[in-house]
Amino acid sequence: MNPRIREAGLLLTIVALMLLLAWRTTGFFSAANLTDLFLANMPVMMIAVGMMMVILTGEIDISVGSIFAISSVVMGKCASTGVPIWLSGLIACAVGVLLGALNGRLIAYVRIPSIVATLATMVALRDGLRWYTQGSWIQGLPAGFQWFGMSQSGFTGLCVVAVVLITGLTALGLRNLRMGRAIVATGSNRMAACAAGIDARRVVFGVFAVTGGLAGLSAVLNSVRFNQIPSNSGLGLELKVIAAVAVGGAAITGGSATMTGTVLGVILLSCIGSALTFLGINAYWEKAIQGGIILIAVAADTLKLQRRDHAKTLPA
């Protein structure tokens, strides 16, 4: 029941990894590397915020990778046909919101189980995009496209601000806004939420739309790091995001997830890959070690077992 234990376990794993890196490698903690690491994992972090809310309500969204790809392509198509870049960005975000809202509609109002609905949209959107682009990349982007025409460091700053704002505001909102509490309440007990006058359907619809929007936004920020846009980006993104959120301690049955846990989960999973390269470990073993570390990070949960009886019946 207590998410702090998972967070402590995660933190411990991360610290252990960091110590190992500090001891065995040079350069991992250089500003340049941290910046690169941050930028590469920015989409995962942003979408994880949305995914955490989706999981909080007891649902799941596996279509984020496809939405990410579509938004990237939309962004590129718009920009390459002369639409101002900021407007293309907005359009791409809007497309993200729209696709998220489609998911939300199917799940909240048509009442299709979220795993089926988003599985369907994941496959359909991804293959639809493939059909449309026939795999070709988008090129011929205008000069001011890369980094929104800013300097590289200026753009990085912008991204940092965006990520901090999104995670921070969401964390605060989940704790202190009526809306945020409604999300938690919906996931905790859907029937009780309805009885308490919370419009659970709107809540579910909302979190899917927001998640779509975040996928769109991260696609925009990610695509302007380059000067051409591949049409198959974001493959497997959903799994990375869900893994991060789940490792961060979110219960898939809903009602329990923390932002701290999610951020730690994203940090752990996004560091592993590059850490292994820095440690000089052969790439063939990368997946095995990654899996092992996930298992170790959740092992702290076994402590929970010891306490559960206690919490259920003893007054605090």
Partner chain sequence: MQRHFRPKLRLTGIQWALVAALLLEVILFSIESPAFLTWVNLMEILRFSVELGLLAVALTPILITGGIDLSVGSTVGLVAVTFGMAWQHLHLPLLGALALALLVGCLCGAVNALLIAYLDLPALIITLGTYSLYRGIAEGITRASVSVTGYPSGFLLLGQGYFWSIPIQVFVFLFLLVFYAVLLHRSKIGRALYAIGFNAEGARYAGLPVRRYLALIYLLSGAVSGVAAIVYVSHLGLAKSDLGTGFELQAITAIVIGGTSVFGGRGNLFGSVLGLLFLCVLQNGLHLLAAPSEATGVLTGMLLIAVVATDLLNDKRPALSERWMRWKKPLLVAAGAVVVVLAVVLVGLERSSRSEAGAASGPRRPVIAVMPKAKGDPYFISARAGAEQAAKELGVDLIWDGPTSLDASMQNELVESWITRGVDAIVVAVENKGSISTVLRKARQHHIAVLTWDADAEPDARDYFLNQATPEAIANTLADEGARLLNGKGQFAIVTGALSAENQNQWIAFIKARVAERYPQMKLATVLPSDDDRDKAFSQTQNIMKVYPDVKLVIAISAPAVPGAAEAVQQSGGRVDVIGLSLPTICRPYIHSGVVQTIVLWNTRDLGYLTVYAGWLTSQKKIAPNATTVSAGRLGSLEIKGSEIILGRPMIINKGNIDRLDF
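It should be emphasised that the depicted structure is a prediction, and the values quoted were computed from it without experimental measurement. The term rigid core refers to the maximal set of C-alpha atoms that superpose within 1.5 Å between the two forms. Numbering follows the first chain given and starts at 1. First, how it differs from the form predicted on its own.
- After superposing the rigid core, the Cα of L276 is displaced by 2 Å or more between the two forms.
- Taking the rigid core as fixed, one finds a CA shift for L39 smaller than 2 Å between the two forms.
- Once the rigid core is overlaid between the two forms, I293 counts among the residues whose Cα shifts by 2 Å or more.
Please give the other form, namely the form predicted on its own, since only the form predicted in complex with its partner chain has been shown so far.
Just this one chain is shown here; partners and other molecules are left out.
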């Protein structure tokens, strides 16, 4: 399907959902609810940018929720022991980059399939964090930790700027920079990309490291919303991120994705959970919807590949 047609369909779906909510509910469009909705889903948007690049290369990362949780705990632990808040944030982001680079190393150079490697790191990191914290939340955070010492509205503005810069610069980079074109080429045809002089292993390693860094950054910005940090944060985050990228039109097999589609996918899925609550529908359906979206996306890509392969076998 043409990406523009897919994006137009997503936009129409979002508009239809908004009209339904305006008709059947009150309070959804209040400033307080929209602010909470944005801040709650800001990590999804940031990590989705990295996930889109990972999927563009034909890989997948299901460990982002665990990286997010570890970065959150690192942020809190550092700040609670007297490390300056800004330095605690940098350390947490660095931890995210290192964990993402670990995934990239296992996948690009050890050549473990990405689904296997990131499943292993997801479980190992999550269980290791559970053992380290014993399920305890991080408390005793210093004054000025929450909202970075800013007002809530000022912090929200900072997050808006961060999201706009990350999405905008990534979109420009994928379109105009050599590295961006290398990411697309690697996912489209890895053998052809290598023949053209592209180091596909370096590309794969890089996108996983960047995704880890974005998970770390989003963990930092999410952590300062509260005066204590749960040790089990980020549960189910990977499912929502992958579903958002998939519904945005990214080909799970790689080589095709757009930033506009990813942003619209995040907006749609971010609104669904809140919409279910406002419409009086059990919120547990949100996970089922996300899983269904991933299933449909994978099935659509598989059918597309089968048709392409069938067309190649037809006589000229």
